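In the form predicted alone, a lone chain appears below as C-alpha coordinates.
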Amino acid sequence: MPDTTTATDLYARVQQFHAEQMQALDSGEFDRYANTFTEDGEFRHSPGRPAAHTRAGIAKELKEFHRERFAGEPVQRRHWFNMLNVQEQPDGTIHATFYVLAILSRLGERVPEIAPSCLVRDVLVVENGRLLTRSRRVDHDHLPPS
(Lines of atoms letter the chains of each structure in order from A and count residues from 1; the text may use other names and numbers.)
(Lines give C-alpha, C1' and ligand atoms only; values in the text may rest on other atoms or scores of the structure.)
Protein backbone atom coordinates (compact mmCIF):
# COMPACT_ATOMS: atom_id res chain seq x y z
CA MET A 1 0.00 0.00 0.00
CA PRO A 2 1.44 3.43 -0.94
CA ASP A 3 2.51 5.83 1.77
CA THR A 4 -0.33 8.38 1.71
CA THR A 5 1.67 10.95 3.69
CA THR A 6 4.40 10.92 1.06
CA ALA A 7 1.85 11.04 -1.78
CA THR A 8 0.01 13.92 -0.11
CA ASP A 9 3.25 15.83 0.47
CA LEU A 10 4.27 15.36 -3.17
CA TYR A 11 0.84 16.46 -4.41
CA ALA A 12 1.00 19.63 -2.30
CA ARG A 13 4.57 20.31 -3.45
CA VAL A 14 3.56 20.01 -7.13
CA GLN A 15 0.54 22.28 -6.56
CA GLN A 16 2.72 24.93 -4.91
CA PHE A 17 5.28 24.65 -7.72
CA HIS A 18 2.57 25.12 -10.35
CA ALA A 19 1.15 28.14 -8.47
CA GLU A 20 4.53 29.87 -8.37
CA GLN A 21 5.26 28.92 -11.99
CA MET A 22 1.96 30.17 -13.39
CA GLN A 23 1.98 33.38 -11.38
CA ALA A 24 5.30 34.18 -13.08
CA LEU A 25 3.79 33.43 -16.50
CA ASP A 26 0.59 35.38 -15.84
CA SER A 27 2.63 38.35 -14.59
CA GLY A 28 4.61 38.42 -17.85
CA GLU A 29 7.81 37.39 -16.08
CA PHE A 30 8.86 35.02 -18.85
CA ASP A 31 12.48 34.64 -17.73
CA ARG A 32 11.34 33.68 -14.22
CA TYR A 33 8.83 31.22 -15.73
CA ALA A 34 11.54 29.72 -17.96
CA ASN A 35 13.75 29.24 -14.90
CA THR A 36 11.20 26.75 -13.56
CA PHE A 37 12.32 24.39 -16.36
CA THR A 38 15.48 22.32 -16.50
CA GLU A 39 18.26 23.90 -18.54
CA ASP A 40 17.42 21.49 -21.39
CA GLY A 41 13.66 21.75 -20.82
CA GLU A 42 11.01 21.46 -23.52
CA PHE A 43 7.79 23.48 -23.72
CA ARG A 44 5.13 22.72 -26.35
CA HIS A 45 2.26 25.12 -25.73
CA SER A 46 0.34 26.18 -28.83
CA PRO A 47 -0.83 24.50 -32.02
CA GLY A 48 1.21 25.47 -35.04
CA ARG A 49 4.21 26.57 -33.00
CA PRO A 50 7.27 24.38 -32.57
CA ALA A 51 8.33 23.27 -29.12
CA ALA A 52 10.68 25.65 -27.34
CA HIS A 53 13.86 24.16 -25.90
CA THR A 54 16.18 25.43 -23.14
CA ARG A 55 15.38 28.14 -20.64
CA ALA A 56 16.54 30.88 -23.00
CA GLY A 57 14.49 29.40 -25.84
CA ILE A 58 11.36 29.13 -23.68
CA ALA A 59 11.62 32.76 -22.52
CA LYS A 60 12.20 33.94 -26.11
CA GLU A 61 9.24 31.92 -27.42
CA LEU A 62 6.90 33.33 -24.77
CA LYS A 63 7.97 36.91 -25.46
CA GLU A 64 7.40 36.41 -29.20
CA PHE A 65 4.08 34.61 -28.68
CA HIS A 66 2.65 37.35 -26.46
CA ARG A 67 3.94 40.12 -28.73
CA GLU A 68 2.36 38.44 -31.80
CA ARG A 69 -0.88 37.36 -30.15
CA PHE A 70 -1.69 40.52 -28.21
CA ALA A 71 0.29 43.20 -30.12
CA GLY A 72 0.62 45.45 -27.11
CA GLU A 73 -3.07 45.12 -26.15
CA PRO A 74 -3.41 45.40 -22.35
CA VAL A 75 -4.68 41.96 -21.38
CA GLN A 76 -4.44 39.84 -18.26
CA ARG A 77 -4.14 36.08 -18.60
CA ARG A 78 -4.75 33.63 -15.78
CA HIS A 79 -4.14 29.90 -15.99
CA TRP A 80 -6.43 27.80 -13.77
CA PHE A 81 -5.15 24.30 -13.06
CA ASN A 82 -7.49 21.56 -11.87
CA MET A 83 -7.88 17.77 -11.66
CA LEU A 84 -4.17 17.33 -10.96
CA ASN A 85 -2.94 13.74 -11.11
CA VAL A 86 0.59 13.27 -9.75
CA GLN A 87 2.43 9.98 -10.29
CA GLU A 88 5.96 9.29 -9.11
CA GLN A 89 7.81 7.13 -11.64
CA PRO A 90 10.37 4.36 -11.03
CA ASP A 91 13.07 6.49 -12.72
CA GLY A 92 12.54 9.27 -10.16
CA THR A 93 10.63 11.61 -12.47
CA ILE A 94 7.18 12.86 -11.55
CA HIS A 95 4.39 12.82 -14.11
CA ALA A 96 1.72 15.47 -13.54
CA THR A 97 -1.38 15.54 -15.74
CA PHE A 98 -4.03 18.21 -15.28
CA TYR A 99 -6.70 20.35 -16.89
CA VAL A 100 -6.18 24.04 -17.62
CA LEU A 101 -8.51 26.88 -18.42
CA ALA A 102 -6.67 29.90 -19.76
CA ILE A 103 -8.71 33.00 -18.90
CA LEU A 104 -8.17 36.23 -20.86
CA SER A 105 -9.43 39.52 -19.44
CA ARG A 106 -9.40 42.81 -21.32
CA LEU A 107 -9.39 46.17 -19.59
CA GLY A 108 -12.93 47.50 -19.27
CA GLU A 109 -14.61 44.20 -20.20
CA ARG A 110 -16.29 42.51 -17.25
CA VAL A 111 -16.73 39.07 -18.83
CA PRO A 112 -13.45 37.25 -19.50
CA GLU A 113 -12.80 34.91 -22.42
CA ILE A 114 -11.87 31.29 -21.85
CA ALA A 115 -9.17 30.69 -24.36
CA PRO A 116 -8.49 27.73 -24.42
CA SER A 117 -9.37 24.62 -22.43
CA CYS A 118 -6.40 22.22 -22.36
CA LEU A 119 -4.90 19.00 -21.08
CA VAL A 120 -1.33 19.41 -19.84
CA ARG A 121 1.26 16.70 -19.31
CA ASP A 122 4.37 17.58 -17.32
CA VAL A 123 7.47 15.58 -16.58
CA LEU A 124 8.97 17.03 -13.42
CA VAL A 125 12.34 16.34 -11.81
CA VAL A 126 14.09 17.33 -8.62
CA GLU A 127 17.48 18.98 -9.12
CA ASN A 128 19.46 20.10 -6.07
CA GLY A 129 16.29 19.86 -3.99
CA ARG A 130 14.32 22.07 -6.41
CA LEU A 131 11.32 20.89 -8.44
CA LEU A 132 11.69 21.72 -12.17
CA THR A 133 9.80 20.96 -15.37
CA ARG A 134 11.74 18.77 -17.81
CA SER A 135 8.94 18.84 -20.36
CA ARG A 136 5.46 20.27 -20.72
CA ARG A 137 3.03 19.34 -23.48
CA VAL A 138 -0.20 21.29 -23.81
CA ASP A 139 -3.02 19.77 -25.89
CA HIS A 140 -5.90 22.10 -26.75
CA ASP A 141 -9.29 20.44 -26.31
CA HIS A 142 -10.76 21.81 -29.54
CA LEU A 143 -8.04 20.10 -31.62
CA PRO A 144 -6.95 16.48 -32.09
CA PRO A 145 -4.18 15.47 -29.63
CA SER A 146 -0.64 16.20 -30.78
Second form
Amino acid sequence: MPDTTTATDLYARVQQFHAEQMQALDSGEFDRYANTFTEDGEFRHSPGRPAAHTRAGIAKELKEFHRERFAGEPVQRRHWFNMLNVQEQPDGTIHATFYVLAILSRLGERVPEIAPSCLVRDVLVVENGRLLTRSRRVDHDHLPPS
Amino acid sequence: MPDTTTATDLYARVQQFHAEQMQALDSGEFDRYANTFTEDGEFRHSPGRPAAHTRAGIAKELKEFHRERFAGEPVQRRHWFNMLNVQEQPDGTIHATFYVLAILSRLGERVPEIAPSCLVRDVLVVENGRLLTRSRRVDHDHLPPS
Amino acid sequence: MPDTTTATDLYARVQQFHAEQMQALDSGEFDRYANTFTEDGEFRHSPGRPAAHTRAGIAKELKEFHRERFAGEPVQRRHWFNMLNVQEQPDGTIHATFYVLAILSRLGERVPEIAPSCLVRDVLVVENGRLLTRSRRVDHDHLPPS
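Same protein, different form: I have the form predicted alone, so give me the form predicted together with another copy of the chain.
Time for the whole complex; same chain goes first.
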Protein backbone atom coordinates (compact mmCIF):
# COMPACT_ATOMS: atom_id res chain seq x y z
CA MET A 1 0.00 0.00 0.00
CA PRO A 2 1.60 3.28 -1.08
CA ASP A 3 1.71 6.20 1.33
CA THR A 4 -0.66 9.08 0.70
CA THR A 5 1.75 11.39 -1.09
CA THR A 6 2.80 8.62 -3.47
CA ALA A 7 -0.82 7.83 -4.26
CA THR A 8 -1.57 11.52 -4.75
CA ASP A 9 1.39 12.00 -7.07
CA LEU A 10 0.32 9.04 -9.13
CA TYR A 11 -3.28 10.24 -9.34
CA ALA A 12 -2.30 13.65 -10.69
CA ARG A 13 0.30 12.12 -13.01
CA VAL A 14 -2.30 9.85 -14.58
CA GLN A 15 -4.63 12.83 -15.09
CA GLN A 16 -1.86 14.85 -16.76
CA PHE A 17 -0.81 11.82 -18.84
CA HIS A 18 -4.37 11.22 -20.04
CA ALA A 19 -4.78 14.91 -20.90
CA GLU A 20 -1.64 15.00 -23.06
CA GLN A 21 -2.46 11.63 -24.62
CA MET A 22 -5.99 12.54 -25.62
CA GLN A 23 -5.14 16.07 -26.76
CA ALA A 24 -2.70 14.37 -29.16
CA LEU A 25 -5.41 11.99 -30.39
CA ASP A 26 -8.02 14.75 -30.75
CA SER A 27 -5.50 16.84 -32.72
CA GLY A 28 -5.11 13.98 -35.18
CA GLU A 29 -1.52 13.34 -34.07
CA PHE A 30 -1.88 9.58 -34.24
CA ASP A 31 1.84 8.84 -34.05
CA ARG A 32 2.18 10.95 -30.93
CA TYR A 33 -0.83 9.14 -29.45
CA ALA A 34 0.67 5.74 -30.34
CA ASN A 35 3.91 6.74 -28.62
CA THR A 36 2.05 7.01 -25.30
CA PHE A 37 1.70 3.22 -25.45
CA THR A 38 4.49 0.75 -24.70
CA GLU A 39 6.25 -0.62 -27.76
CA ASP A 40 4.18 -3.83 -27.42
CA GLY A 41 1.01 -1.92 -26.44
CA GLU A 42 -2.52 -3.17 -27.13
CA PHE A 43 -5.48 -0.92 -27.97
CA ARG A 44 -9.01 -2.25 -28.35
CA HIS A 45 -11.02 0.86 -29.12
CA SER A 46 -14.23 -0.37 -30.68
CA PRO A 47 -16.29 -3.52 -30.22
CA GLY A 48 -16.21 -5.65 -33.34
CA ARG A 49 -12.79 -4.42 -34.45
CA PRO A 50 -9.75 -6.49 -33.51
CA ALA A 51 -7.28 -5.02 -31.03
CA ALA A 52 -4.36 -3.08 -32.53
CA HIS A 53 -0.86 -4.04 -31.37
CA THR A 54 2.47 -2.16 -31.20
CA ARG A 55 2.92 1.58 -31.67
CA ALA A 56 3.08 1.23 -35.44
CA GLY A 57 -0.05 -0.92 -35.46
CA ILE A 58 -1.99 1.47 -33.23
CA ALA A 59 -1.10 4.50 -35.36
CA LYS A 60 -2.07 2.60 -38.54
CA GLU A 61 -5.40 1.46 -37.08
CA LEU A 62 -6.28 5.00 -36.01
CA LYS A 63 -5.45 6.50 -39.39
CA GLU A 64 -7.65 3.94 -41.12
CA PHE A 65 -10.48 4.32 -38.62
CA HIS A 66 -10.55 8.11 -38.96
CA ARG A 67 -10.34 7.96 -42.75
CA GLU A 68 -13.30 5.55 -42.90
CA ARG A 69 -15.43 7.33 -40.38
CA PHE A 70 -14.79 11.04 -40.98
CA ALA A 71 -13.51 11.01 -44.55
CA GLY A 72 -13.14 14.55 -45.75
CA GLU A 73 -15.52 15.90 -43.13
CA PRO A 74 -14.28 18.87 -41.10
CA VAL A 75 -14.94 17.59 -37.58
CA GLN A 76 -13.35 18.18 -34.20
CA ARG A 77 -13.43 15.25 -31.79
CA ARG A 78 -12.89 15.57 -28.05
CA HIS A 79 -12.58 12.63 -25.70
CA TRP A 80 -13.63 13.36 -22.13
CA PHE A 81 -12.57 11.17 -19.20
CA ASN A 82 -14.22 11.10 -15.79
CA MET A 83 -14.38 9.21 -12.50
CA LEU A 84 -10.79 8.07 -12.70
CA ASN A 85 -10.14 5.10 -10.40
CA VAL A 86 -6.40 4.42 -10.04
CA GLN A 87 -5.25 1.20 -8.38
CA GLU A 88 -1.59 0.25 -8.01
CA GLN A 89 -1.09 -3.49 -8.41
CA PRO A 90 1.36 -5.75 -6.55
CA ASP A 91 3.21 -6.38 -9.83
CA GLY A 92 3.98 -2.67 -10.22
CA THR A 93 1.46 -2.00 -12.98
CA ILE A 94 -1.26 0.58 -12.49
CA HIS A 95 -4.87 -0.15 -13.29
CA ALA A 96 -6.97 2.87 -14.26
CA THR A 97 -10.70 2.44 -14.78
CA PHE A 98 -12.71 5.44 -15.93
CA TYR A 99 -15.70 6.74 -17.89
CA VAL A 100 -15.39 8.26 -21.36
CA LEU A 101 -17.65 10.34 -23.58
CA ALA A 102 -16.75 11.02 -27.19
CA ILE A 103 -17.77 14.48 -28.36
CA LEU A 104 -18.01 15.39 -32.02
CA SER A 105 -18.35 18.96 -33.30
CA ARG A 106 -19.16 19.63 -36.93
CA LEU A 107 -18.28 22.92 -38.61
CA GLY A 108 -21.11 25.39 -38.19
CA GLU A 109 -23.18 23.19 -35.84
CA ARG A 110 -23.15 24.64 -32.35
CA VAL A 111 -24.53 21.55 -30.58
CA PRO A 112 -22.06 18.65 -30.66
CA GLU A 113 -22.94 14.97 -30.75
CA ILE A 114 -22.08 13.35 -27.44
CA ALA A 115 -21.86 9.58 -27.92
CA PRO A 116 -21.16 6.89 -27.04
CA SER A 117 -20.71 6.58 -23.29
CA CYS A 118 -17.92 4.10 -22.51
CA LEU A 119 -16.03 2.37 -19.75
CA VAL A 120 -12.27 2.19 -20.30
CA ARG A 121 -9.73 -0.02 -18.57
CA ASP A 122 -6.08 0.97 -18.86
CA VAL A 123 -3.05 -0.97 -17.71
CA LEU A 124 -0.29 1.60 -17.22
CA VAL A 125 3.39 1.08 -16.54
CA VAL A 126 6.31 3.36 -15.72
CA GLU A 127 9.26 3.00 -18.11
CA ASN A 128 12.33 5.18 -17.58
CA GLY A 129 10.29 7.43 -15.32
CA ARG A 130 7.56 7.89 -17.92
CA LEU A 131 3.97 6.65 -17.73
CA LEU A 132 2.87 4.56 -20.70
CA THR A 133 -0.26 2.64 -21.58
CA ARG A 134 0.42 -1.07 -21.91
CA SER A 135 -3.16 -1.89 -22.80
CA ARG A 136 -6.44 -0.02 -23.21
CA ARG A 137 -9.79 -1.67 -23.58
CA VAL A 138 -12.93 0.33 -24.41
CA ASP A 139 -16.43 -1.04 -23.73
CA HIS A 140 -19.49 0.80 -25.00
CA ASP A 141 -22.39 1.19 -22.60
CA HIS A 142 -25.05 0.70 -25.26
CA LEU A 143 -23.61 -2.60 -26.50
CA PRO A 144 -23.59 -5.96 -24.75
CA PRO A 145 -20.18 -6.75 -23.18
CA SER A 146 -17.88 -8.38 -25.73
CA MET B 1 -5.17 26.58 6.75
CA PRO B 2 -3.56 23.35 5.59
CA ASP B 3 -0.20 23.45 3.83
CA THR B 4 -0.13 22.88 0.10
CA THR B 5 0.81 19.21 0.14
CA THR B 6 -1.96 18.40 2.63
CA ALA B 7 -4.49 20.22 0.48
CA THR B 8 -3.21 18.45 -2.63
CA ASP B 9 -3.39 15.04 -0.99
CA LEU B 10 -6.93 15.71 0.13
CA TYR B 11 -7.98 16.90 -3.32
CA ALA B 12 -6.74 13.74 -5.05
CA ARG B 13 -8.14 11.54 -2.28
CA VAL B 14 -11.61 13.03 -2.72
CA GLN B 15 -11.40 12.45 -6.49
CA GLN B 16 -10.36 8.81 -5.98
CA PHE B 17 -13.04 8.35 -3.30
CA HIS B 18 -15.76 9.75 -5.57
CA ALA B 19 -14.61 7.55 -8.46
CA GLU B 20 -14.80 4.36 -6.40
CA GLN B 21 -18.07 5.42 -4.80
CA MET B 22 -19.83 6.20 -8.06
CA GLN B 23 -18.44 3.21 -9.95
CA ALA B 24 -20.04 1.11 -7.19
CA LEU B 25 -23.37 2.93 -7.60
CA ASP B 26 -23.30 2.71 -11.39
CA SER B 27 -22.56 -1.02 -11.16
CA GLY B 28 -25.70 -1.48 -9.09
CA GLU B 29 -23.70 -2.34 -5.96
CA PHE B 30 -25.98 -0.39 -3.66
CA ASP B 31 -24.64 -1.89 -0.43
CA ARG B 32 -21.09 -1.01 -1.39
CA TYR B 33 -22.24 2.52 -2.24
CA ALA B 34 -24.06 2.80 1.10
CA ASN B 35 -20.88 1.72 2.89
CA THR B 36 -19.10 4.84 1.60
CA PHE B 37 -21.37 6.82 3.93
CA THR B 38 -20.94 7.06 7.70
CA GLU B 39 -23.16 4.72 9.70
CA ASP B 40 -25.50 7.67 10.41
CA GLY B 41 -25.12 9.10 6.87
CA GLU B 42 -27.79 11.16 5.12
CA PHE B 43 -28.48 11.07 1.38
CA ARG B 44 -30.97 13.39 -0.29
CA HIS B 45 -30.75 12.39 -3.94
CA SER B 46 -33.92 13.70 -5.53
CA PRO B 47 -36.12 16.69 -4.84
CA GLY B 48 -39.51 15.59 -3.55
CA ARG B 49 -38.19 12.38 -1.98
CA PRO B 50 -37.31 12.41 1.71
CA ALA B 51 -33.66 12.01 2.65
CA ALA B 52 -32.48 8.45 3.34
CA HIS B 53 -30.66 7.82 6.61
CA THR B 54 -28.12 5.19 7.76
CA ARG B 55 -26.27 2.78 5.49
CA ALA B 56 -29.15 0.30 5.56
CA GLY B 57 -31.64 3.05 4.78
CA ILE B 58 -29.57 4.42 1.89
CA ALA B 59 -29.15 0.97 0.29
CA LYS B 60 -32.90 0.30 0.67
CA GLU B 61 -33.86 3.65 -0.85
CA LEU B 62 -31.58 3.10 -3.85
CA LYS B 63 -32.90 -0.40 -4.50
CA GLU B 64 -36.47 0.90 -4.46
CA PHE B 65 -35.64 3.93 -6.61
CA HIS B 66 -33.92 1.85 -9.26
CA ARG B 67 -36.69 -0.76 -9.28
CA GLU B 68 -39.34 1.95 -9.78
CA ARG B 69 -37.46 3.89 -12.38
CA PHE B 70 -35.66 1.29 -14.50
CA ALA B 71 -37.77 -1.81 -13.83
CA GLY B 72 -36.60 -4.58 -16.08
CA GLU B 73 -34.97 -2.17 -18.52
CA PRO B 74 -31.38 -2.95 -19.52
CA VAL B 75 -29.74 0.41 -18.86
CA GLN B 76 -26.27 1.55 -17.87
CA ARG B 77 -26.10 4.68 -15.76
CA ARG B 78 -22.95 6.76 -15.30
CA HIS B 79 -22.66 9.66 -12.89
CA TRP B 80 -20.11 12.28 -13.91
CA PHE B 81 -18.68 14.80 -11.42
CA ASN B 82 -16.91 18.03 -12.32
CA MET B 83 -15.57 21.28 -10.91
CA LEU B 84 -14.79 19.77 -7.53
CA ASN B 85 -14.41 22.46 -4.85
CA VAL B 86 -12.91 21.03 -1.64
CA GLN B 87 -12.92 23.14 1.52
CA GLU B 88 -11.58 21.90 4.84
CA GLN B 89 -13.64 23.22 7.73
CA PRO B 90 -12.42 24.28 11.19
CA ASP B 91 -14.38 21.37 12.73
CA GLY B 92 -12.36 18.85 10.71
CA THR B 93 -15.11 18.00 8.23
CA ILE B 94 -14.55 18.51 4.53
CA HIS B 95 -17.07 20.30 2.36
CA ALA B 96 -17.06 19.26 -1.30
CA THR B 97 -19.28 21.14 -3.76
CA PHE B 98 -19.38 19.94 -7.35
CA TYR B 99 -21.38 19.58 -10.56
CA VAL B 100 -23.01 16.31 -11.62
CA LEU B 101 -24.49 14.99 -14.85
CA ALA B 102 -26.39 11.71 -14.92
CA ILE B 103 -25.86 9.74 -18.12
CA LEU B 104 -28.16 6.93 -19.18
CA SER B 105 -27.34 4.47 -21.97
CA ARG B 106 -30.00 2.12 -23.27
CA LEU B 107 -29.11 -1.14 -25.01
CA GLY B 108 -28.69 -0.55 -28.73
CA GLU B 109 -29.03 3.26 -28.54
CA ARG B 110 -25.69 4.87 -29.26
CA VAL B 111 -26.61 8.36 -28.01
CA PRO B 112 -27.14 8.41 -24.24
CA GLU B 113 -29.55 10.66 -22.37
CA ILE B 114 -27.62 13.26 -20.40
CA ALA B 115 -29.86 14.71 -17.69
CA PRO B 116 -30.34 16.26 -15.29
CA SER B 117 -27.57 18.72 -14.47
CA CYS B 118 -27.12 18.96 -10.70
CA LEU B 119 -25.21 20.68 -7.93
CA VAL B 120 -24.13 18.36 -5.12
CA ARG B 121 -22.94 19.27 -1.65
CA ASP B 122 -21.07 16.60 0.31
CA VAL B 123 -19.96 16.73 3.91
CA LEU B 124 -17.06 14.28 4.20
CA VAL B 125 -15.26 13.01 7.28
CA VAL B 126 -12.21 10.85 7.88
CA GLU B 127 -12.89 7.83 10.10
CA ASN B 128 -10.03 5.42 10.87
CA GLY B 129 -8.06 6.94 8.00
CA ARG B 130 -10.88 6.41 5.53
CA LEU B 131 -12.93 9.10 3.78
CA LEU B 132 -16.69 8.73 4.22
CA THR B 133 -19.68 10.79 3.19
CA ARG B 134 -21.61 12.04 6.20
CA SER B 135 -24.22 13.79 4.09
CA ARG B 136 -24.94 14.35 0.41
CA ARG B 137 -27.51 16.73 -0.92
CA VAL B 138 -28.39 16.89 -4.63
CA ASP B 139 -30.12 19.92 -6.16
CA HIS B 140 -31.37 19.79 -9.75
CA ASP B 141 -30.63 22.78 -11.95
CA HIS B 142 -33.98 22.68 -13.73
CA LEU B 143 -36.03 22.71 -10.51
CA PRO B 144 -36.51 25.56 -8.07
CA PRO B 145 -34.34 25.17 -4.94
CA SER B 146 -36.12 23.04 -2.35
CA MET C 1 11.66 20.70 -14.68
CA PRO C 2 9.81 20.63 -11.35
CA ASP C 3 10.03 17.56 -9.14
CA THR C 4 7.01 15.29 -8.99
CA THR C 5 5.49 16.63 -5.80
CA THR C 6 5.70 20.20 -7.07
CA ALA C 7 4.01 19.22 -10.32
CA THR C 8 1.34 17.30 -8.41
CA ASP C 9 0.65 20.22 -6.07
CA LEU C 10 0.31 22.54 -9.02
CA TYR C 11 -2.04 20.19 -10.86
CA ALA C 12 -4.44 19.91 -7.93
CA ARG C 13 -4.19 23.65 -7.23
CA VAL C 14 -5.21 24.48 -10.79
CA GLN C 15 -8.19 22.12 -10.52
CA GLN C 16 -9.30 23.71 -7.24
CA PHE C 17 -8.71 27.19 -8.68
CA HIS C 18 -10.80 26.44 -11.78
CA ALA C 19 -13.58 24.96 -9.64
CA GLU C 20 -13.85 28.06 -7.44
CA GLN C 21 -13.50 30.37 -10.43
CA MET C 22 -16.25 28.74 -12.47
CA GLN C 23 -18.61 28.20 -9.55
CA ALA C 24 -18.37 31.98 -9.08
CA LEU C 25 -19.15 32.58 -12.77
CA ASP C 26 -22.01 30.09 -12.84
CA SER C 27 -23.50 31.72 -9.73
CA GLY C 28 -23.54 35.04 -11.56
CA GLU C 29 -20.87 36.50 -9.28
CA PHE C 30 -19.12 38.31 -12.09
CA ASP C 31 -16.99 40.53 -9.86
CA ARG C 32 -15.72 37.51 -7.95
CA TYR C 33 -14.95 35.81 -11.28
CA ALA C 34 -13.13 38.90 -12.55
CA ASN C 35 -11.04 38.93 -9.37
CA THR C 36 -9.58 35.54 -10.30
CA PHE C 37 -7.78 37.36 -13.14
CA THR C 38 -4.71 39.55 -12.72
CA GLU C 39 -5.43 43.29 -12.58
CA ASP C 40 -4.35 43.54 -16.24
CA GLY C 41 -6.01 40.24 -17.19
CA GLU C 42 -7.36 39.47 -20.67
CA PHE C 43 -10.45 37.37 -21.39
CA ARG C 44 -11.52 36.41 -24.90
CA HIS C 45 -14.63 34.32 -24.30
CA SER C 46 -16.45 34.30 -27.62
CA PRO C 47 -15.29 34.48 -31.20
CA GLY C 48 -16.38 37.72 -32.81
CA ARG C 49 -16.37 39.67 -29.56
CA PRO C 50 -13.29 41.68 -28.67
CA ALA C 51 -11.23 40.54 -25.68
CA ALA C 52 -12.10 42.15 -22.34
CA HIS C 53 -9.26 43.68 -20.35
CA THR C 54 -8.71 44.39 -16.63
CA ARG C 55 -10.87 43.08 -13.81
CA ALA C 56 -13.34 45.93 -14.19
CA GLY C 57 -13.53 45.36 -17.94
CA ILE C 58 -14.05 41.60 -17.58
CA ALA C 59 -16.85 42.03 -15.03
CA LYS C 60 -18.54 44.65 -17.25
CA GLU C 61 -18.29 42.45 -20.36
CA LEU C 62 -19.82 39.47 -18.53
CA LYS C 63 -22.70 41.51 -17.14
CA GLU C 64 -23.52 42.81 -20.62
CA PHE C 65 -23.14 39.39 -22.25
CA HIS C 66 -25.46 37.71 -19.76
CA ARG C 67 -28.02 40.50 -19.97
CA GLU C 68 -28.11 40.25 -23.77
CA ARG C 69 -28.17 36.51 -23.95
CA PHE C 70 -30.32 35.39 -21.02
CA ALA C 71 -32.35 38.55 -20.35
CA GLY C 72 -34.97 37.78 -17.75
CA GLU C 73 -34.81 34.04 -18.42
CA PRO C 74 -34.39 31.80 -15.39
CA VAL C 75 -31.44 29.67 -16.46
CA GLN C 76 -28.62 27.90 -14.66
CA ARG C 77 -25.36 27.67 -16.53
CA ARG C 78 -22.58 25.24 -15.64
CA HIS C 79 -19.15 25.25 -17.24
CA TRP C 80 -17.41 21.88 -17.27
CA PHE C 81 -13.66 21.53 -17.76
CA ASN C 82 -11.85 18.35 -18.76
CA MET C 83 -8.50 16.95 -19.92
CA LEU C 84 -6.50 19.57 -18.07
CA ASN C 85 -2.96 19.84 -19.44
CA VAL C 86 -0.72 21.91 -17.13
CA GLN C 87 2.71 23.00 -18.35
CA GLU C 88 5.06 25.15 -16.29
CA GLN C 89 6.99 27.56 -18.47
CA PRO C 90 10.60 28.70 -18.07
CA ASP C 91 9.37 32.25 -17.40
CA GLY C 92 7.41 31.07 -14.34
CA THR C 93 3.98 31.29 -15.95
CA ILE C 94 1.76 28.23 -16.14
CA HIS C 95 0.04 27.23 -19.35
CA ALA C 96 -3.19 25.28 -18.91
CA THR C 97 -4.94 23.87 -21.98
CA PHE C 98 -8.25 22.10 -21.50
CA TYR C 99 -11.64 21.19 -22.94
CA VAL C 100 -14.85 22.97 -21.95
CA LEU C 101 -18.54 22.26 -22.36
CA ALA C 102 -21.14 24.88 -21.50
CA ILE C 103 -24.30 23.41 -19.99
CA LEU C 104 -27.55 25.33 -19.81
CA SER C 105 -30.55 24.25 -17.73
CA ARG C 106 -33.90 25.98 -18.14
CA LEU C 107 -36.51 25.94 -15.38
CA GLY C 108 -38.76 22.93 -15.77
CA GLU C 109 -36.74 21.33 -18.60
CA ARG C 110 -34.98 18.22 -17.33
CA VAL C 111 -32.61 17.82 -20.31
CA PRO C 112 -30.04 20.64 -20.45
CA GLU C 113 -28.51 22.07 -23.60
CA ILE C 114 -24.86 21.06 -23.85
CA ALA C 115 -23.07 23.38 -26.26
CA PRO C 116 -20.70 24.48 -27.51
CA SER C 117 -17.60 22.33 -27.12
CA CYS C 118 -14.52 24.50 -26.69
CA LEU C 119 -10.77 24.49 -26.27
CA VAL C 120 -9.47 26.95 -23.69
CA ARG C 121 -5.94 28.21 -23.20
CA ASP C 122 -5.12 29.85 -19.87
CA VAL C 123 -1.95 31.62 -18.89
CA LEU C 124 -1.80 31.48 -15.10
CA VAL C 125 0.55 33.22 -12.71
CA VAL C 126 1.16 33.06 -8.96
CA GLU C 127 0.89 36.45 -7.23
CA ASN C 128 1.41 36.61 -3.47
CA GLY C 129 0.97 32.86 -3.28
CA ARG C 130 -2.34 32.97 -5.15
CA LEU C 131 -3.09 31.55 -8.59
CA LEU C 132 -4.57 34.06 -11.02
CA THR C 133 -5.51 33.96 -14.69
CA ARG C 134 -3.47 36.40 -16.73
CA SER C 135 -5.20 35.51 -19.96
CA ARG C 136 -7.90 33.14 -21.14
CA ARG C 137 -8.72 32.44 -24.72
CA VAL C 138 -11.73 30.34 -25.74
CA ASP C 139 -11.98 28.71 -29.17
CA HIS C 140 -15.22 27.04 -30.26
CA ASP C 141 -14.93 23.65 -31.93
CA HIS C 142 -17.72 24.31 -34.43
CA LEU C 143 -16.22 27.57 -35.69
CA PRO C 144 -13.13 28.08 -37.82
CA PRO C 145 -10.12 29.23 -35.75
CA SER C 146 -10.12 33.01 -35.34
